[in-house]
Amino acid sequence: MPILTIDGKTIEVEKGTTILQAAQRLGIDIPHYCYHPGLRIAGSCRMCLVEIQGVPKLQIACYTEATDGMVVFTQSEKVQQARRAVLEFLLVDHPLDCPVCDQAGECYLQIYYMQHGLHPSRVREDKLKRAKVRVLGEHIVLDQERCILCSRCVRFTEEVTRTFELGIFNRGDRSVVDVYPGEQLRNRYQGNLADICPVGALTDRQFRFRTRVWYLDQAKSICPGCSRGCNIVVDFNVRRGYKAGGRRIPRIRPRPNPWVNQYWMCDDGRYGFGWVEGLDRILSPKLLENGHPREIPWAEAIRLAGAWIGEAAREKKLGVLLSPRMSNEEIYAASYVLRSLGVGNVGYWAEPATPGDEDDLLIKADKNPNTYGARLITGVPQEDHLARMVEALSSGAVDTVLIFLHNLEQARAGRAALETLRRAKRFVFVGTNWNRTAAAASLVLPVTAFTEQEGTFTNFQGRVQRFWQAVEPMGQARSALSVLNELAASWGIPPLPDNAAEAFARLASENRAFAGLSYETLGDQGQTVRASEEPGVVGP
């Protein structure tokens, strides 16, 4: 493997690493526009520039293959001149419009200038006009005028969706980015394209105007929109309340797992968590009293259920559904506690009334973040269990029932279960979001969103993967774990974990699937779970 030397420090790499990133491995940042590495190698931004001892010419960072005793100046005055003329070239029609522009703050063209640039502007002509509030589809707009032409958008439509909607028109100093004559962005990951734009061209439509991006904090999560689990970072502002319409959570973004997701996220992911602080959250616990709900408190709520179900459970009559929207943590502890209480009649799956889409890409039919992690914990087989309760309810041989997190409208017994569930004698359910399952119960428990709170989820692959808390709970949401250990207390069970880590240190010390697996091996990755526990799992 060749060895090179770059500002001084030594490296060996694998035959075919570019300079560039060989550099980004030495923790050497070596400024450039069009390379991406989820992308083609392009070559044409000219900004990633270096020395190499005896070559005559400098040679672009991006697309030269390192090799053996290559030796690499990214700091010598040739370079820094360089870099200096491409920034000046860039900035020659740029309209200079930092403190209107959506993206200043996370704008390459503005850092690298304050890193590289600082030089006066000698432009005493006038800039060529171009269009600046271009719509080009659902999620987003384009400012040809802030465009430098880096191509990775246009790359990105040719290789990652192969929607082909974007190209580079005309020539010379007049050439734009657009989309074809009569084309507007039609694939299902267009706020990648926000993402990857290194300069403020192309904007996120939902985004843009909210508020400025260093006022933002950020949290490493897992996106339950499907049974992927993309990798996500959640930009909140708890500190300025009274930006982007007093929300706490503005956007949410890809975050590179080669495993999983590379670097990209679909838009039903990105733009679908709404319903985290949507108007419709369940803010404290209610009791159903003459056909309304009646706020209680939480040591009532606990009582309460506490009572219900266990009086059930003695008695045999108990139907519960656990949801595959439930984090493993959360799964494990209500399984300890169900078992425990002698419970058996337990599942967690609901047949969708409509088979989820997919494509090949990255969205998946099943539309829950922990499908797997339910199936692998529970050992119940994915079945329709939310059709069999509804039998049971009907026979008589369940009169009370717990449900979490499901909205049975989406499901295929949804309609029948709706109608079943009147008659149950108490119906317990604990969720995040008001909708006709939880109007139709006898108690309502809040709990927390994912954005809310730590845990993991299992992934299709059968990865498991750590999401962290970014904001504080809602009203009085509490999470599941919270709530299941003070159910526990008051059935006397000997009490769970209220830390997720800890519970799950407890889950992987018991079940063999996620044996040798902890928070901290886990990483910001994740890890497979053992795939002799699991035909067809594979994975690091």
The other form holds:
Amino acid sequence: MPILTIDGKTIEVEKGTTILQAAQRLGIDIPHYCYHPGLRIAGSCRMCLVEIQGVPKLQIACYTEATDGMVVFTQSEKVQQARRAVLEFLLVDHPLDCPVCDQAGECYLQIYYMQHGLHPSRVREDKLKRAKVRVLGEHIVLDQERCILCSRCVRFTEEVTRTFELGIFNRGDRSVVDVYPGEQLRNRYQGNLADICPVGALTDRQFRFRTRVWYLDQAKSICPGCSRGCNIVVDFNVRRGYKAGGRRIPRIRPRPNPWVNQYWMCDDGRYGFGWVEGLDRILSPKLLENGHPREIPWAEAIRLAGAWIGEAAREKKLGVLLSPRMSNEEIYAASYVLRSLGVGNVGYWAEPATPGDEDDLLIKADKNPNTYGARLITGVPQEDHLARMVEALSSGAVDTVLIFLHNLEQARAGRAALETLRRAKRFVFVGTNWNRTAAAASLVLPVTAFTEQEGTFTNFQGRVQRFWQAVEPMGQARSALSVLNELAASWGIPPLPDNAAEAFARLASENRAFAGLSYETLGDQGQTVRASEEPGVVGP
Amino acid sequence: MRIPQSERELTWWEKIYLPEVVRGLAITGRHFFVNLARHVLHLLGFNKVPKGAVTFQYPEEVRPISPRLRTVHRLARRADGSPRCVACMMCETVCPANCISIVGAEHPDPNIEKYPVRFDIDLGKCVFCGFCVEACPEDAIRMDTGIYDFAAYTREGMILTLETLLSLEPAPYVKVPPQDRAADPGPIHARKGTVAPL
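Since we've got the form predicted alone here, give me the form predicted in complex with its partner chain too.
So here's everything in the complex, that chain up top.
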């Protein structure tokens, strides 16, 4: 195990670690463009030059392996001078369009120029003109003038997606990044190209010009798009409400997690969160009479729902369908409250997976974020609760149904079930957005989306991951946890804490699979459940 | 901040009220007659006598303003009439009063790239600091319209939209003739003797 010294600090690293990685572990930031931890090392930008004692020339930190007794200086005069020179070289043809560039504010040319450059231009020649707004694919637009040829994007399409659409063409100062002739970006991960581009050459067509990045606040979250549960950052703007058409969340970005998504996320997740602020969000509790919704206050909605569900539960005529789109805490709260009420079969239904709609990188066929958690918490194995409920409804064994978050219209089995559900005497729908299922209900209770509440999802590997609240709930929406607690209080059942962390602690104390887990131990990157202790559950 | 105030007891002479009222009238009267006398003497050619105070009959009579005065904003145009603004939001960012609201969009010309579809300035919030003019990299926003008497009956009326901002013209540069400059008594605080110090 080599022990090396960087700027006077000593660290022991594994063999094969580069100087740059060792420095990052010490909290020393070595400027770099072409190095990305998720990609092969190119060593092309020359920005990470460092001085090593006994080595006559400066070496690149991203490719030089740490050896025993190595003494590295990252801030010496020689290094600073080299950085300034490299930066000046990179800026020779770089246009001064920071004001209209979408990367401004998170651009590493800007950041390192402010740290190391600050030199007036010595270039008297005209800057080279290249293609400005070149659309490369559905989500990405290229500005060749801004490109510094770090080749991160080329390596991404070669190594991560293995689709090989991008290349560097021509030679010398005519070199440009471009797609191969007649080609365009067609992989399902192209949004990552805008993230990894350290400058403003590749920008996101959806996010472009919608807001400035310095107006955005960040919240850590989990993508609810599929059972992978990619770690994400929700960028939200509440300080300048008129931006991005009034939408508070202009973009989401991946957050590194080596166990789940490394550094990436798919485009379906990245651009598929529009529903959280869609025009079809349910903003207040609604009572539907002959399909016409009428707004009612929350107190009345809780009273009605409490009376209907309570009565049906007493008569054993209640059917409940939870959703694997709910967080662990919500599924736990629902099964706790309803079982305390004496409801026997609290089951969930997952929309059938789309066969083939998955790959070996991130995308999973199961498009629900918490199928695994729903299985662990309800304790029932995968079985078709929807079919059983439809059967019970048709036979008259059940006349009142309570459905959470589903959009039955999407699946064939669901469409058929919806016809039967319309005939239910009373149908309480708890959800975020209007859909055919909500329209068939007699009482609709609005709940918060994943960006508006705290909670945890359990992904297909059994990893329990936290998501944090980003924005305030839309309209009068409340978290499903607090709705369930109010219902519990109306039936005289001691409610769970409204706080997701405390509710999770209750879950962990009762469910052996979650034993030992708490919001503190989950941290940013989550923990795996003890699946082996749960009978009837297939481990990851 | 607490402002120190004298809590002096009124004297008996002040408490009987009438003498103080008469004293106040005397002060006002003194100003009136002194100024009247100074104006008359000036008319008669006694120019060494100090000048009398002058009252401007504002809206009818407008004092010349300095061309450097920061007045209501406008947006400059390109030669083809389109806004110079590229919606970079530097002014919006630097504005200490948060009175500028810009929404940008993609411009068909790749060399412009970005243009404002919405550009509102809420004059009700603006503090006329001029930071927006300083920050603008395109010299698009300027505060040279010479308009300082804006008022509205509603808060919405105080908001200037993109169309209004583009339609405003710079104030014509008026050079104040020397004889007017002589008649201009200068800023109030520079005149001695006519105004009591605060």
